[in-house]
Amino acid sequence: MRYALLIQYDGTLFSGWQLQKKGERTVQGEMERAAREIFSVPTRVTASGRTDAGVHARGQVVTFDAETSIPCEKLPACFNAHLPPDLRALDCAAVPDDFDCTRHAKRKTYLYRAYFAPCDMPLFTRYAARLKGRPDVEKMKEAAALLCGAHDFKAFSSSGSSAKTTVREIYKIDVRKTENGHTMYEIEVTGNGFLYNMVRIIAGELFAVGCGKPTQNMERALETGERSLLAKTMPAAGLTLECVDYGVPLFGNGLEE
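May I see the structure of the chain on its own, in the form predicted alone?
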């Protein structure tokens, strides 16, 4: 039987999702170790998408196949008994045997956080990047609107991407700012898929535009695919995979929608 599991993790101490060379701590490695201890056989765990080293997830969806008498609703607790404290299973659902959590995803939402402060803020540094300037949110929103829709996002991808095509569709980008003794910026991006480092590059460019960079460079980058026209890739710590949408709810808590 195939199961879908909703998981959440703090990516700070992980070398990303995917299994790496021996000695590298990864989310997939911890999930498969836990699954083997629960089911007593090697069990492959597949994710809706790979997150990079240092990137977090609030609502990652993974699948695995298992023959077990453990009730579905008990499986999250079973996994949590074998997982480290920075990785948790939140919910579980039985799914059809042909369900593919990667290919069947309709849209994904990522959230990038950054803050402005005179020095690093210890309570923020694991989940947000520090900015050296105060970006203009209205300018950022105007630039974000130019990225919505279907485009060739080749320029918004770091080298090393294995994607067969660089065309992606962004459904919406929300830019927000809050003031609570400090200035926090949030960029929420929803699309049908993302290239390697795409959201972190989008965030870097929007912050740069907010600090005075002309949007013409971004528009030209979309046309030419030239990465050099865009701002630097923002740090991984500010990025969180918020949720994965399959068109129908898989779980009861709504985190995948």
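Could I have the structure of this protein in the form predicted in complex with another copy of the chain, to go alongside the form predicted alone above?
Just this one chain is shown here; partners and other molecules are left out.
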């Protein structure tokens, strides 16, 4: 039987999703260790997509195959008994045997958070990056609109990407300012998929535009694929994988969006 699990993690102390050499603490490593402890056999756990070291996930979707008499609704608690506190299983669903959580993902939403302050703020550094200027949200929204739609995002990816095509479609970019004692700038991006570091590069360029950089660089980058026209990749801590959408709801607990 194939199962899908909805998981959440604080990425701060993980070397990303993907298994690494021994000694590196990864989300996949912790999930597969927990699965082996529960099912007593080595169990491969696959994610909708990798997240980098330090990147958080509010609603990552993973799958595994298991023969077990444990009812589906009990599986999250079973996993949680074997997982560290910074990684939690929130929900579980039985899925068809041919369900592929990577290839069947229709839309993914990422959130990038940043704030302006003269020094790092201890209450924000864990989940947000610090900006060196106050960006103009209206300018950021105008630039974001230029990125929506299907484009070749080659310039918006770090080398090392093994993707066959660098064309992706962005459905929506929401730029907003929230106030909770301190102004937080949020960029929420929904698309059919993302290249390596793509959201962090988009965020960096939108913040740069908000602080006065002309949008022409971004437009030329879309045309030419030149990475060097764009701002630096933003730090991992500000990025959260919010949710993965398969076109139909997988889970029934209302924790998905």
